[in-house]
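Next up: just one chain, as structure tokens, the form predicted alone.
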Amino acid sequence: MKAVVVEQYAPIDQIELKDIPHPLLEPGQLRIRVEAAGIGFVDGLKIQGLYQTKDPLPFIPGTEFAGIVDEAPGRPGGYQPGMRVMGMTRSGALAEEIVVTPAALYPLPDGVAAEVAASFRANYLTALYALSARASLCAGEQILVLGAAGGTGVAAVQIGKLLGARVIAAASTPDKREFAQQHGADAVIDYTQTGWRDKLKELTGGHGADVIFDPVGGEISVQAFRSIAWRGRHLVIGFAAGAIPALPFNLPLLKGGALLGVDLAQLPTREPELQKRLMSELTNWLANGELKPVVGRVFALEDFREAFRTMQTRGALGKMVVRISR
């Protein structure tokens, strides 16, 4: 089969493509025709070996996936021949089959293309665990997004207005901020122009944002918390900005604030039924037409590193998509 292998770490254009055996079956896992895989942030750094945990060499990269179920030995998890499902998992999903466990599946409502199933799973159960699990989100409450035009930024936008907030969108362009408008903002801010914290303040009414969700770190970072309300909540998902930044303890103590942290890699083990109930609460959304998510740009498996490019670019809009098979 087909699939991306990272022998060494490296930047995404010393990576191959190669043919290699296909995985083996072990008992109590099931083996799934990978239609479409999601490139995410993480998948970059991965290749590089600059994740805080590294995957073995060789491995294949990619976490996010959706698929057809090919082969399945006494139905583990109930899982048959035929179905439709997404998966996230540690690695592998840049193939043409990958083999996982029951726990790694979830069944994809009708009427769901694979490239949307692919760029579902991660960043709109972050945005949901975060926004709902985290920081206990309020209808009514105003909730700051950085990197909004990003692939878990406009999911936390989206899911900030299906929990009843008033979203307050911060990308660094007019095309971006365009972006995040369009799906469901209800104000924009451009957070790279002096006196940013400024029309913050005139938006919220003097107020502030009772939650920061913010994947980019760096100075930003500090900076909003600056304008955080009363009792707010800053939700530390990632450090795309690759700054990690050192916020002053005198600044929740004057704000009355909380930092919290983000890890939805750890949700399956720490959190098992946490993570059932908010999957479920997504795909009813998913299924009823309430939620659409948003797909960035649609790849050929010949043109991964392209994918990888982009998604690392600043002007990358949304999650961006593998297409492996039809």
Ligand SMILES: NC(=O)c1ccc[n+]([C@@H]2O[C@H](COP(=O)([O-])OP(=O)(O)OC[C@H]3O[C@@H](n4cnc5c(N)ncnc54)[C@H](OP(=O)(O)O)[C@@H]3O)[C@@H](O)[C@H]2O)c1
Contents of the next structure:
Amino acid sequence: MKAVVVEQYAPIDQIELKDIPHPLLEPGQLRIRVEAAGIGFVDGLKIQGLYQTKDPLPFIPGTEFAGIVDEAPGRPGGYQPGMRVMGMTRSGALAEEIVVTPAALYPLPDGVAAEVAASFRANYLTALYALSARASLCAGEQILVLGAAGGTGVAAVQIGKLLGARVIAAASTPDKREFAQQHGADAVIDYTQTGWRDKLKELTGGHGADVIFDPVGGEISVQAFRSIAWRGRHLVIGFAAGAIPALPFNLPLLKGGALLGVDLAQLPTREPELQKRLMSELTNWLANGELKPVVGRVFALEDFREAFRTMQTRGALGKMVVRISR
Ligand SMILES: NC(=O)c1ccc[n+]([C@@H]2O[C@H](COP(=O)([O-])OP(=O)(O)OC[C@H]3O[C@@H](n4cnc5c(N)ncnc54)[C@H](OP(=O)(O)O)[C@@H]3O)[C@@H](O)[C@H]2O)c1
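Having seen the form predicted alone, the form predicted in complex with this ligand:
Shown next: the complete complex, the earlier chain at its head.
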């Protein structure tokens, strides 16, 4: 089968598409024919060995996918050949086939395209977990989404609207701000401009942001916290800008505010029941059409490097997806 193989941690230009043997199936596992894989920020770090946990070499990158069950001896987890699924694993999704346990899978509602499913689970679950379970976002509150045209950012814009909030989207270019608005943002801010906090103050009628969704990090995070509303909640999602900010402790005191960490990777083991409830809420929205997840750009498997480059050069609108088979 064809697979992207990382033999040495390296930039994407040095990673190859290879023909390798089909993965072996062990008892309790299923073979999935992968139709599409989503490329996230973490995948870009993992191939270079820059992520906090390193995948042992060689490995196939790609943590999120959608596909069709191909082999399921003994029907593990009730799955059988022909069923459409979406999945999340530590690695292995950028390949024509992947072998997983049922715990990695979730049934795919009818009518949802593979590209949509492959860009859905990580970002939308992160957004819902953060906004609903961590920040207890209430209808009518105002949220500020940083990096609002990125994968997690645009998911937070959409989920914020579904939860009844007023969404202010911050992004670096006119295209990105327009993209966030097309997906439901009520107002936009160019946070590369020095006066952006004044604009936020104006847009919130002097109140500040009740909730800040922050996948960006760096100096912007500290500036954003300075504009938080009384009893505001600042959600730490990630550090796409590279630098991990340090927050002076007097700021939460003065603002009556909270800094809340969000780690989707720990959700299945720490709070499995919560994950189940959030996934069922998301898939209901997906199945009844209330939530239309954003697929950024779709690339052919041969063009996988371009998908990584687009994301790594701050050029992506939404999540990048690689189409693998029909
Ligand atoms: N905590 C969790 O459970 C969880 C789950 C998923 C992802 N994450 C993390 O969240 C972060 C964002 O992930 P994502 O998938 O949303 O990424 P993404 O699609 O690449 O979006 C990140 C956004 O950050 C902004 N940005 C600012 N400076 C940047 C820089 N130097 N390089 C790249 N982007 C920059 C960009 O928006 P502008 O150009 O508008 O500034 C970009 O749209 C990553 O650190 C990822 O690891 C965490």
